[in-house]
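Just one chain follows, in the form predicted on its own, and it is written as structure tokens.
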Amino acid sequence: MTIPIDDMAAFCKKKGLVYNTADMYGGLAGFFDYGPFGVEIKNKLKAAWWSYWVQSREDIVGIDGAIITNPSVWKASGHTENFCDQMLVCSKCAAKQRADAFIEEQTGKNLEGASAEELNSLVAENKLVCPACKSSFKEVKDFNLMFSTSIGAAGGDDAYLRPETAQLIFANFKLIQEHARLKPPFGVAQIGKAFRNEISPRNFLFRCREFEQMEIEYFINPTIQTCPYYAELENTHFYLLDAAAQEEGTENILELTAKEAVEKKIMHEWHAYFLAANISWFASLGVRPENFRIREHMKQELAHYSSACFDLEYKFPFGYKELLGVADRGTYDLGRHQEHAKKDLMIYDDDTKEKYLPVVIAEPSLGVDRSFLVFLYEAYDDDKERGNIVLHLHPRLAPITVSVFPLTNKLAGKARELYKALKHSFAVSYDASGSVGRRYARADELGTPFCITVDFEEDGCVTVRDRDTTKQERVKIEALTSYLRKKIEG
């Protein structure tokens, strides 16, 4: 079930899922802090992304780079300078918008790449002025989104808070190239926080002003372009939205699967097979696919040094959203910090006996935050038979995979050895509060799988109920473990 997001933000204060950041002070716009049953679900949606990406293959390594960094970096990549979105000012109560996301609520019409005269000739066509006192809008300025710092005593020296995770991963490229002692094709994976001063954060998670993402960049020698990889994926189906139904003015989506894509010369082996995986990772913990679309950078969109980007967007009550980019990057960056640094960061070849500068055929990079929003959207169920909400988390994913319950009090002693001893294998709850059917409403909405009840049969076994289906099952106490193992599992 679909609601609006809002709503979801209530529903997750509610269920101790994501607090206002200092709620009890009033929050602070774009902030968000995750709470005990949040956490859980944020952490393991992050375990399960690194167990993909990382611990199962061979070709991406791990880092963790710091927040704050040497301000070199910025300037190299060109954040210092041109890190900026458009900003509408009202001339009365000087309330700010961000420009292209505001005027595009109001017309409808996609603004991905846009000047400051489009806008500034949309505003004046549209009659629009300020939401919040009716006024007019000043001219459209360009606002850098990054938050600056200082290191040191008595002001010292300036510094950012990172804007995204990708440039550390750049700056420390021949160290970790030489240190995993790998050679193209390979990428490198990184978890972490981001921080951009948004101008006007909304959407409860989807846009904040602190996030967390989930970032792989893939570099390759810029003379063999086939990806390895793309036949195991090569059969996912793709809904896209391309550039020239974009630049049309439609929304013709083509339905086609990445081969056909790759065929078609929409978009290379490497851009179809990291979107395919990406589905494929989704998928793999309950999203439906059919709730994703792929969208195609039209010319205008794209960064000075890309070549093509796509977007995997996901369908929001507010509309289909991205929640990530696959960008090649060309050697865009690895050659500025090359050229800033004054370090050499090609890689020798062994066969043609030729040094040569990686290319970026792939930048997958995913919000952690944006991706906790698209599972909750998935499980979240309004069951009017059940009178209660549902969570349908994936087993994985859920913050509590087993509660335990005494049918009365006179069984807590027993059901609290079993509730111990499942501790070691799995997240597990106790609750011996109120009814049994209030018990299960309880572990329903928040997600928990399983449910064990302890009677006072003396069969040693004990009543296993399923969220989903509310059937119940006898299992044999002993043989508990491996039967939520399989289950899980399957």
The other form holds:
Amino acid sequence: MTIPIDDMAAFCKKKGLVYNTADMYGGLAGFFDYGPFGVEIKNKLKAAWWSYWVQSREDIVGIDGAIITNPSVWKASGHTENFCDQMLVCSKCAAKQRADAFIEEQTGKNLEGASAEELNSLVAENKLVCPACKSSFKEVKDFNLMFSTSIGAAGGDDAYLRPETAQLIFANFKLIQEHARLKPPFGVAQIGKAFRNEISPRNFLFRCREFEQMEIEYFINPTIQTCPYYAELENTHFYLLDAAAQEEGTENILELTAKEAVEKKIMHEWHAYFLAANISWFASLGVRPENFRIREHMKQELAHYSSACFDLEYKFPFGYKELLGVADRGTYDLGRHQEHAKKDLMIYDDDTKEKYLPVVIAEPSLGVDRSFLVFLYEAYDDDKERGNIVLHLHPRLAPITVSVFPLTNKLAGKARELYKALKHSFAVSYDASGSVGRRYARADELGTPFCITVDFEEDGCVTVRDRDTTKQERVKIEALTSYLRKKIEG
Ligand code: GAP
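Requested next: the structure of the form predicted in complex with glycyl-adenosine-5'-phosphate (the form predicted on its own having been shown above).
Entire complex below, previous chain first.
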């Protein structure tokens, strides 16, 4: 069941998942603090991603770059000059709106990649006015989204909080490639914070000013374009909104396999592979693939250096919105850093005896906070029969895996012993307050997949209750760890 985003925010606050930052001071727009259970889900989500993309593969290594880096990086990448959104400012009260989002909301038009002229004429045609004071807007103007700061006691040197993690991969490219002894095709992954001074942060965690990204830059030799992993996932089902449909002003979805998308030349193998692998990763953690659609960027949306970009969108209650972008960046970034730093970033191929600049064939970039929202939406179930909310989180993502209850307080000693023993292997909580029914409800609302009740029986067993089916099973205490492990791994 879907609930509006504000209700989801309220639920997250109530259950200790996510708060407005420094809530007691009234919060701060676009900034959030993860509470004791939210941080567990978020850490598990990131660990699952890292395990899938880095630890279980030979061709992708990880890094952890600095949040504040040499400002030359942002000059070279083009962010200092171009990392802008267009802003509408009220001529009277000076209230600010992100132009494309505001006009889209008012007109229902898709304005991805719209120019300043187009936005200005839409404001005029639709007689759009400031929502706060109903006065007219000034012409749209560019607003750079990077947060700046200054370094050192004298505060002289301007620096920026990174607006994406990606550039640290490019800036360290040569060191990473040499130290990890990598030869294309290979990827570099990173999880970390990014900061954007969004004009209109909105929809809770969806558009914030401080967020986290999980990004990969995947480098190939431009003469070898085939993807060795693609065949494994070529039958993945895609719901695709292509550029042609959007240019005609329709939302006609093509249903086809990854292989068909490649055969029809809608995308190349690497894009098909990364999109399919992301769908498959989300599906392995309980997300229904039919809630995703792939949107091809139209020509006017593409950066000049990019030949193609696809978004993986999720059906949020406020519409299909970007969760992941998979862009083709060519040699733009390495080329720019090579030029600005005056360092050679070419690779020498021992086999062909040629030097070349690797091509970024795909940059899959996924938001941690948006993924967190997706997992919550997929899990959220207002179960009328039980009379409480159940979060059907995948056991690998649940903040608490097992909750241990004594049937009565007389069994507290035995139950606490079991709780302590299980704590070595799982995220366990102990709950002795209220009735067992109340404890089940509390566990359901936090998505705890297994509840164990310790009772008076002398058979060496306890009762394990499954969150999703509510079925109860008697399990020998000495077999509990392997029983739970099997269930968690599915
Ligand atoms: N390096 C490429 C890059 O940063 P992007 O499309 O700007 O591309 C990638 O961002 C992902 O980061 C998005 O798909 C989204 O999941 C997440 N993201 C971007 N801006 C965000 C924001 N303001 N709040 C939350 N997540 C955001």
